[in-house]
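The chain that follows stands alone, in the form predicted on its own, written as structure tokens.
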Amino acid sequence: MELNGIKVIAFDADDTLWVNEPYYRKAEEEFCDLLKDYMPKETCNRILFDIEMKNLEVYGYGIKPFALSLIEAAITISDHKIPISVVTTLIERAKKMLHHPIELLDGIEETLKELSKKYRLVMATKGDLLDQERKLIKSGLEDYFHHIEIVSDKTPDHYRKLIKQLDIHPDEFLMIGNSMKSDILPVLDVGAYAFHIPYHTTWAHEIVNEDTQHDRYIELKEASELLDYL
């Protein structure tokens, strides 16, 4: 694969520079055991994503609308008789994970360094403004980065305009991420060049199964690996 016309090279945040989801599926358990007495865990489960993905249009993505989805849940799994003592406890584990101290991902800091002498880098994400923002402040990665997109989805379009916005051809623009739906697809479609960087742990709303066979796409172990293409 050619890269030596890459100018600008985008990461993902969640599970690209930072561990995220599995706390998202801790808070999960978490909820379908408050809620034992009124459902089994898997209809539990069905249930809660059944409601965030119905609530994605109007809330978007983030911890603030996954407590919101929380708090429907258990008023819809309880038909209506939950104590307000759940509700609480639900919105304080919110809170919690708001607060939670970030762990970057192996080997990240070490190749965005590398990256930046190089490359203008750019942190493309989805989800909540201010959660973002707390998120990339308190990573200690902010420096590293040219510019900074946080965006309520990731289409075609929100790539054709990010790279339109950096000033650059789709074919110099490489994007880093774990999700094929958000990080890799919808690049690829613009003509940009995308590396996916699989995690362990991914969201059942952004799995894709299918094959993905290009010749501006390489699927890669851990980040670091990076610096043997460019």
Contents of the next structure:
2 protein chains.
Amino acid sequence: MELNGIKVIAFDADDTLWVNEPYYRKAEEEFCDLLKDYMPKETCNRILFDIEMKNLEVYGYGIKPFALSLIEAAITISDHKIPISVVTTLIERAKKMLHHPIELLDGIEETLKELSKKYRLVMATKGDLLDQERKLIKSGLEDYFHHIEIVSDKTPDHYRKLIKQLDIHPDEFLMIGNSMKSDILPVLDVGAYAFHIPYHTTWAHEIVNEDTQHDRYIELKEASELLDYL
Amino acid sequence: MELNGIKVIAFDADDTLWVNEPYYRKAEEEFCDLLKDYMPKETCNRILFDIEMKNLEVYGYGIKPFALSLIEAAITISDHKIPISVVTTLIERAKKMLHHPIELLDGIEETLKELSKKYRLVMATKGDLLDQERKLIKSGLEDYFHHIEIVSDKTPDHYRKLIKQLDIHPDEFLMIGNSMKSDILPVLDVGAYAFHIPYHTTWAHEIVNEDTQHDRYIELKEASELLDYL
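Can you switch from the form predicted on its own and show the form predicted together with another copy of the chain instead?
Now the complete complex, all chains and molecules, led by this one.
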């Protein structure tokens, strides 16, 4: 693979730089536990997911949409019988999630430190700007990144715009992330490079089932392997 | 004023391009009406504002933070006695706000059309990216803007970063907006130009009481007056 032309490396944030999805899984588990008198766990999980998907277009991604969907799901699941104290609990838990400390993934810091000497690094995420900025500052990784690019979704069109804004060509752009659906397939689609570092927990909405073979694509086990290629 | 060097003109969005604040004022009024059995309107408004301010740091700006604060305020104001149906009403109203049609302010479209022939126009807002993108598309103004810049807050540091990202100097940057606190004072502070177009409704959090005199500052009555200067 010819990587000499790469100018900008974009990193997805959640579950690429730091732990994220497991906190949502834990919050969902606690939620269905809170509502276990109204509905068995599996049905609870399914209804919550359906409500999240229905709200995705209007709310977007992140903890605040998640909190609003949890409240709506609690009302639906309990057939409007939930005591108001449950709503208070859900709001408090959402605030706790927003304040959660950052757990960096293995090898991230050393890898970014090396790569930032040779490339312009940006963070490209579809989370909420305020949350992601706060996480970046708390992570201690801020100095390695030129800036944060927030996109409302990660489709080929969004990547085309991003690459245009960075004032480079697609073959000078490399995206690194844990989601095939968001970080890899749309990037390959626009003619850029994409390296996949899978994470053990993936949100159902982000899962794609297909084998990827592509001459601008590599799958890695962890971030430090990037230094073998770049 | 020497404006020949201007390369990028950034427009604030809410209450600069289109109507926004009056919808929040209306939502607050309807909220305190919904809770009038628990508390008189003035106290209700004050408690809601206090909760919004307390949550601003953790939630940021926009309709989703507003919705979560309304739910929290309803619980506080009713001393945990509010029926769950009120929470459902608040969630439904928030979704309605997110889907509200766009009302452009006077003279905006013609002015942007003219300015976009000579300058790079960007939209610079601290709202939520998904919401602001959706509003921009619904507004029909999308083609006049090079891109959207979302900032988590509008402090001098945020403008310094923005100007650096745009790859220009401060004296090549002009900001246009309705908020002295967010769009004007921090911009003058970093050595750029700022034109103020006041709007009749301003959120209490955005109000500053001081006379501004500055050689890189002009106050206008409406957007079309921009064409007299640019």
